[in-house]
Structure formats: C-alpha cells, structure tokens
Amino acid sequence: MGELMDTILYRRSIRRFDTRQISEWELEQILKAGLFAPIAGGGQRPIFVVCQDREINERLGKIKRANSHPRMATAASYVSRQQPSIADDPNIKNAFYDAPTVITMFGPKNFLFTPEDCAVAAENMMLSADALGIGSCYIGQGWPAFDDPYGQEILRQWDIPGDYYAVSQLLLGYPRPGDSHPEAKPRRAGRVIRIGQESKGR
C-alpha cells in the first residue's frame, strides 16, 4: 500500500502544462489503467478518444470555455490559487489549459451509470499518470466542447456513435517547468461517520 497511498495523497490537478508531449509508452500505461477500471456490470462501455492534435485541442478547448458559465471564484470560494481554473481566472480562454494530450470519455446516453463508469476510469488514469510524473486534470461536462458546428464535425470525423455523448475530458501533460506542485488543503473534520462497531479500547 505504501507507494499507492503516496500517489493518492500526492496527486493534485495540474492546469499549467509544458509543451512537451508525453511518450507513447506512458500513454499506453495510462490507458491500460483506464481500461481496467471497475465498470458497471463489466460492460466496458466507455470509449476513450485520445487527441494529441494541438489545433483540434485548442479549438475544442476554446469552444468549451465559451459554452461554460461557471460561478466565478470569490475571495472565500475558489478552485485553486496555485493552478487557477476557468472559474478562477476569466482571462483563461482554453478550458483544456493547452494540455498536449486530451482524452475525451464517451459513454452511452441511455445507460444509468455512464457518468460513474467514466469517472472511475478517469481516476485510475490520473493516479497512473501521477505515478509516471505526468500531470492531469479531470474536466467534467464534456459535451459543451462539441456544442457548435465544428465540434459536431469532429464527432463525425471521430466516428462517435450517435447514441453516445461526451461525458468528460482528462487532460495529460508534464507540469510546466518551474511550477511548484500544488499543496494539499487540510482535510475537513467530520466527513467520516461510522455506524456500528465501537472503537477499540472502550
């Protein structure tokens, strides 16, 4: 458990990426982790589209930013001071933060557990990425990136089935040189409620 727990405790979302592309071997390890994630009923329904075309990623990221209307951060409520999100900084115009690799996770529209299936796959991939020294960021609500004619044409080019939708995106890339790793926030007390077995020593 040592190394796994260290990875879980260390991983943080990265939104500032180096321009270098991750290696093919690293990508394969990350995808393998996602493909072996627990899926409802073992159905293996999610589709992962890996895009490393900088022009496509930038354009889809800008479309997603234009179609996203997050409640903007305040002095007391924000996403990250160290790695600002689009909710923290209105000057960020690319919701994919110029990540060199963007994985869009698609799943069936009519399946109850599609969001959960994609989320657990993303978690597996984020942990494996961190173990390889690669930064990651999970982006929910994947469909706004395709909500215009260009996005719809990309879906046709990618041959995405009509009964599937973009659930989320996972951004991957090396952290930008010189940036310090985001610090963990203190854990809030009272988030675990135990029922039943009494604590030892009573």
Given for the second form:
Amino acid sequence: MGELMDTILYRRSIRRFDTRQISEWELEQILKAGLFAPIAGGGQRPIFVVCQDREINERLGKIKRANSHPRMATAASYVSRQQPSIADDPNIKNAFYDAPTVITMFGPKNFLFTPEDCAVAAENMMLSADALGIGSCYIGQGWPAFDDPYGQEILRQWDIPGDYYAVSQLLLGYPRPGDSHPEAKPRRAGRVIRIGQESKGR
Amino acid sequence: MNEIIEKMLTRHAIRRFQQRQVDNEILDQILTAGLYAPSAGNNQYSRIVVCQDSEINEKLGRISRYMQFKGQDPKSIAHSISSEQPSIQDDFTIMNGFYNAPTVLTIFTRDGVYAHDDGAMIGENILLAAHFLGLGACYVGRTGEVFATEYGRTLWKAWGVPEDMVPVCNVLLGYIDGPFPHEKPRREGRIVRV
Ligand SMILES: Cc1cc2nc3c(=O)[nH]c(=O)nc-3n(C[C@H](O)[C@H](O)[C@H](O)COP(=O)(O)O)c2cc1C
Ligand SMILES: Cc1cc2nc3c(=O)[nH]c(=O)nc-3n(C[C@H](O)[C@H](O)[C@H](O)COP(=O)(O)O)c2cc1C
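Structure of the form predicted in complex with the partner chain, please, following the form predicted on its own?
Full complex below, order starting with the chain above.
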C-alpha cells in the first residue's frame, strides 16, 4: 500500500511538458491500467484514441482553447502557479499544453455511465503515469476540441461511431526538464461525514 | 512492468463481504486516498458520507436494486457480470444492491458538467486504496436516482450535505468473503492509435 498511497498523494496535474515523446513501453502500461479500471455493466464501450501527431494535437488544443471560457484566476483563487492552466495564464493558446501524447476518451452518448467509465479509467492512467515518472493532466469536456470543421474532419478520419462523443482528454508527457514537482495542494476540511460509527452500535 | 501498475491490474469488484467492520485506521487511509483525487479547477467541493448503520445501508441497497430493474423482469434486462462475486444482475435472489457491505460510502460533488468525472475519480482512488490494503470494494452507480427518492432526500438532509450537490456514486467496502474473482477479459479494439 505504501507505494500506491505515495503515488496518490504525490500526483499533481502537469501542464509543462518536455518535447520528448514518452516511451512505447511506458505508454502500453498506462493504457493497460486504463482498460483494467472498473466499468459499468458488461458493455466495455468506451474507446481511447491515442494521438501522437503533434500537428493534430496542437490544432485540436487550440480549438478547445478557443471554445473554453474559464473563469480566470485571481490573486486569491487560482489553479496552479507552478503548472499554470488556461485559467491561470491568458497567453496559453493550446488547451492541451503541447503535450506530446493526447488521449481522447470517447463513449456512447446514450449511456448514463459514460462519463464515469472514462473518468475511472483516466484516474488509473494518471496514477500509472505518476508511478512511471510521467506527467499527466485530465481535460474535462472533450467535445469542444472537435467543435469546428477541422475537428469534424478528424473525427471522420478517426472513424468515430456517430453515436459516440468525446468525453475528455488525458495529456501525457515527461515533465519539463528543470521544473520542480508541484507542491502539494492543501485539502479542504470537512469533506468526510461519518454516520453510525462502529463504536456506537457494534 | 511497474509494480504499482501490476497490482492495480489485479483489482476487481468484490460483492461478498464478511460482516466484521472495517478497521478505522484502514478506513482513514482509504478516505484520504479519495480526498486526494484531482477535481475540476481544484474545487475539492465534494463530500464522502461514510455510513456504517446497517439498517440505513440495507434500505438504500434495496432502493438501489429497485432502480436497476424498476419493476421489470430481471431476466429480460440483466447482463452477466461475475460468477465468483455475483452482482444483482447475476443472482436475482440478491435483494440488497449494496450486498450487505458493512461500510457504504456515498460520494457527493459540486453540481455542473464535471460532477460525474470528479465523483468517479474519488471513487476510483478509494477502490484502489482498498485493494492495496487487502479490502474488497465495489463501485455502484444509480446513486442520483436513489437519493431522489423520499428516503434518500431525508437522509441527504439529515447528513448535512449541502442541497446544491450531486450524489454521484456509492462505494461499498468490507473484508472479502468468497473466492477472489478471476480477471475479466477486456474487449479488443478499445485502444485506437493514430
Ligand atoms: C473533471 C476535471 C476536469 C479538469 N479539466 C481541466 C482542464 O480543462 N484544464 C486543465 O488544465 N486542468 C483540468 N483539470 C485538472 C485540475 O485543474 C486539477 O486536477 C486540480 O487543479 C487539482 O490539482 P492536482 O491535479 O495537481 O492535484 C481537470 C480535473 C478534473 C478532475
Ligand atoms: C460507473 C460504474 C457503475 C457500476 N455500477 C455497479 C452496480 O450498480 N452494481 C455492481 O454490482 N457493480 C457496479 N459496477 C462495477 C462493475 O460491474 C465492474 O467494475 C465491472 O464488472 C468490471 O469488473 P472489475 O471491476 O472486477 O474489473 C459499476 C462500475 C462502474 C465503473
């Protein structure tokens, strides 16, 4: 357990990447961890499209940025100083932060559990990435990256079924050399509520 | 292969639990794992309700099962899920959709487009931590429907969870009873490389 807990506590969203591509063997392990996440029912419907084409990733990231309207950070309220997000730095034009690997997770539109299926898989992949020293960042709302004629063309090239939609993206890459690992973010208090504790009745 | 990843791959849904309650120290570690999940914009606006009142858990579990079948004949809509750790879809005589787990978590998150992603990631951290600590766990959906019932709403209020939140999922926790499940085959073709 020790090591998993270390990974869970240590993992931070990384948005400043090295230009080097991640190794194939590391990518395979990360993808496998994604496939072995829990999944609702028997369908195993979601698919993960792994794109390592820098031009496509950059163009989609720019479309995503243009279609995003985050509430911009203030001195008191920000996402990350060390690994700034598009809400922290208005000069970032690529919502995928030039990550060398971008995984878009697609699932059926008419299935209640699609977002959860994708999110649990993403969490497995983020923890696996961290265990391998690879940085990752989850990008919620995947479809705005395709909401433009170029994006629509890419969906056709990728042969995405018409009844599927892009739930989210997962960015992967080695952290930028020289960056120190982001500091822990304090946890907000009062998020656990205990009911009927053992000591009372048992 | 990396050891943490290797162990991650052996996590499976557990639905047969011993009745002995989860050790408090272990439970605290599992909850900490949940609190460290990422959240959209670092909102951390979520609540994990830990319920160890068996009466409440059983009532909720029965409602959860009801929401799966909604009065339809289970035979006509069920999919087979697991033989070693049967779900309500495998064994129609199981009336408690929370499988008599001694500890039932309900995860609430901030309303909005990221509610289900945020909740599911907390759930997954909890499942993994439980597995690494030798406990069994199962993720259960349909929580929104369960907490939209009169009974669910009453508890929601009594638990002091803010009204503007979304109940995303339940996570069942306990010591494993019955055989540890085999790996379920993963469907081919779910990874597309471009
Ligand atoms: C549902 C969800 C959506 C997210 N969307 C974005 C996003 O669009 N852009 C981004 O830079 N980070 C995004 N993140 C990452 C969060 O900003 C990050 O998890 C949070 O600030 C906590 O920091 P940590 O991951 O370093 O612990 C998202 C995270 C979650 C869980
Ligand atoms: C979103 C979601 C909802 C789930 N809902 C239920 C449920 O209601 N009841 C149940 O017994 N298992 C539920 N599960 C657990 C899955 O049945 C289980 O993860 C799947 O069969 C794969 O098996 P594994 O987790 O052992 O690899 C759910 C899982 C997910 C991700």
